[in-house]
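This document opens with one chain alone, in structure tokens, the form predicted on its own.
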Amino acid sequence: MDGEYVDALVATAPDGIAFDDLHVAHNGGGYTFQTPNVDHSGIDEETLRTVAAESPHVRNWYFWHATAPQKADRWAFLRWLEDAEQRDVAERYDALADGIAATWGELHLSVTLSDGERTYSIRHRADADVGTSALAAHDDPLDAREIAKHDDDGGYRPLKTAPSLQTGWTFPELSASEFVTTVDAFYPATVANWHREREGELDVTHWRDTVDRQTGIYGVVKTWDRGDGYEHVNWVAEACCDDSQCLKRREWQYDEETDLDVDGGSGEFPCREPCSLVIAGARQWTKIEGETSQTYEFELTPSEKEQIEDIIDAVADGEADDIREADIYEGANRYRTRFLRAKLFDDEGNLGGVETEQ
């Protein structure tokens, strides 16, 4: 590669180079070569080659213009990883020698520099400190699609940006292009949308517009908006778009003029429209919310009321499986819940013996 990056510099010099504090030009008086620590004017090609071969700025320029993906969003993503807009080349190369790391959703990303070459790696952020030999190693970016299909318990993950990515794997040695392809396989379109947002070009489709274009079995969602406010959309966003449920940061609102009242999350990458999972849930909630309210009367002790609240919270927050059998003081404990069912349900499964009226 040594010959390649120097040859490329010499070939490009007549057009002028100005990148990351490297300035190279060629005119009738010879070559000009400038970095923060070097300043040569009127040198010949042989001297230029000697100076260039010794400069990390030249290797850096060659990487970003000949090795790194040239697609704008991928190029910007790699620059972000190195904090290239804030660190100069010397700072970055010192940091790269030890490795620069960042997180992207549940991914732990890192890049290191050895013999002038960058090597990228990806693993689950929970495995950041686990030895590489203890993890299943992969080198094909498309393997990420299979890894992303299931959680640690083998359950299917319908939402790829849910915080349930399985652990125990690593992509230890990736090229720049393979690296971004792997990230995109784990979290499709997140890099592209992140870049669009940075450039002020993120096209957001709000709830109202998304609902209006639904057809077929999902067309029923249109009937949920009855001109009586948007509280129901707040409920949807709170249920589906919280950081505990999705790693994207919700940017869509009720409509262009009306923001929702619930927080959109703190994810690094934006969500530009209600996803298919949100619309599928909304279809079911539309039907449920269309039912006529009924009044039911049950007798509960104060502790039983609190226990029902604990059970709903535990299920909603995905914590039910974490409550051990011995945690008998937890309201959502399995034995306490079974006791409540034995006491309050009749043989037909009706709470308090009260049948559900349709």
Given for the second form:
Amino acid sequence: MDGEYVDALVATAPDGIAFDDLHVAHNGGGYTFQTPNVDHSGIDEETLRTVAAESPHVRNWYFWHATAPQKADRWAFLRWLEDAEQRDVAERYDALADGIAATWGELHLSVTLSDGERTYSIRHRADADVGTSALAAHDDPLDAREIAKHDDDGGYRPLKTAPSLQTGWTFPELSASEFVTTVDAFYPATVANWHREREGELDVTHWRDTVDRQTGIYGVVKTWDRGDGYEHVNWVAEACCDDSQCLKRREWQYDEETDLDVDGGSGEFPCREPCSLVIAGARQWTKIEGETSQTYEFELTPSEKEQIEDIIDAVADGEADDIREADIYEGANRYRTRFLRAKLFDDEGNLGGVETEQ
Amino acid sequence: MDEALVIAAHGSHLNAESSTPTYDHADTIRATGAFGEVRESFWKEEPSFREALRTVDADEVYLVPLFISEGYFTEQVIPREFRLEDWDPELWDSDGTSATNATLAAEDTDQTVHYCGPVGTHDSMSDVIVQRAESVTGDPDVGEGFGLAVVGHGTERNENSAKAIQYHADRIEERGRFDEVQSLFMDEDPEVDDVADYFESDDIVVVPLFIADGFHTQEDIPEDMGLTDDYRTGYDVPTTVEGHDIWYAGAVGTEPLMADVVLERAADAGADVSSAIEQVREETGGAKPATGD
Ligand code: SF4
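Okay, that was the form predicted on its own. Show me the form predicted together with the partner chain next.
Expanding to the full complex; the earlier chain stays at the top.
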């Protein structure tokens, strides 16, 4: 590796180099070599080599052109990580020596410079301060596919960007291209869409177009329509796309002209289209929302009404499992809920003893 | 620029193992180095069909559906979701089991996509079924004294689904290796429930033509055939049912040789992967016996 970057610089100089405050050229009078604190002109190749060998600007130039993946989005992502558009090379190399970190969804990303080379690492952001030896170390980017499959309780994660990534692992030493591959295995296509968005080219497909495209068992979702209203889609977005459920920032709306009233979230990377989980949910909602409402009559005490609200909240917020066994003060406590069922359900399981079909 | 292989599979919102065969076959192919990039993509998981191409650097992509039959998914869903311009099922010129490939442009990425027929209707799929029978019996020469049942869904959702099963059953029967070959279905006659009625041989290998193990292959079919009353308690391979020894193989798609069929599809579409095919055949030719529990 040593010197490769110098050879490359000499070979490229005749074409001219202007990158990250490094300017190199070759003309009749010899080579010119400029960085913010070095300025040579008319030097011969040997001097150029000596100057280049010591220059972080040359290592930097070489990294971005020969080591980093060249696909525009991957490249931009690596530049973003070290804030390359804002910080100059000297500042960046100082920072890199200590390590530069960023967050991507639940990923804690970092890049460190040692011996002039960038090394990347990834772990769960909840493990940011955990000693590396306490984490299971991985070196194959594709291991991320398996890690991403299950949450800490072993539950299957059908949505990769759900905030339920398991903890306890690290990819301590990745090359630049392995690093991007790993991020993409945890959160597929997020780098590509993030980059498109930065370039003003994100191709958002809104709700209406997405459901209109559905066929087969999902074709029915097209019929879920409330005239000019779109509150049902607000409910879908609130149910599924909230930051507590998905770390993508929802950019799709009802249609091109009609924004949803629900916040899209604050994720780093965008969601450009209702995902398959949302469509599968919408299929079920289309079916059950087609029913007409009825009036059921039964009585609840004020505490019972509140308790039902507590239970719905606990399930919707995924907190039902966290309520302690003897915490009888919580409406969604198991004993409280069993008591409510014992009191309010008849033998057929009808709430308030009132049959569902009337 | 390099060429890429993109595998399109169904995936699942509920079953964590649905994607496993896709990952496994992709890894096998990746290891050959035949493509600059190999990418898995899913209808129900991520990367989605909609967004897989943009994660790939190559300008030229071989897109192979890891699906059993031609029809709804391969002719409508995949081309639509991958945004393949000017797709028309006629381009495959297929009778339901003879899909070829078509070269199209992807609307959102401008990549050139060689859209291939599904693995399930490729001729070499017959070899995978036979290999699956070898794996489950642990006998590389299995055939004599054995019946082979190829099991599929039936026509309920896709009329070509039964065609693919029948196609391979016929091809294997013509080879004369097994004493009897029969296609059976889950939701129509001849039904898999009555497997013992359709064979005279004492030993019957049952190979479901499914890509991944899941509800159908692990719960329905074993219970329907009477291998077990409750799939959770497992079953022996073989299990004796009505005097026949049933060697139940589980989903054919988990057989390592499936990677070969993916490569064959790409090769038919012009990918230069002959040495990878050789390598994969060699590596996956001697799979270990599978067990049913
Ligand atoms: S549609 Fe909603 S839940 Fe699905 S990926 Fe986008 S933001 Fe997340």
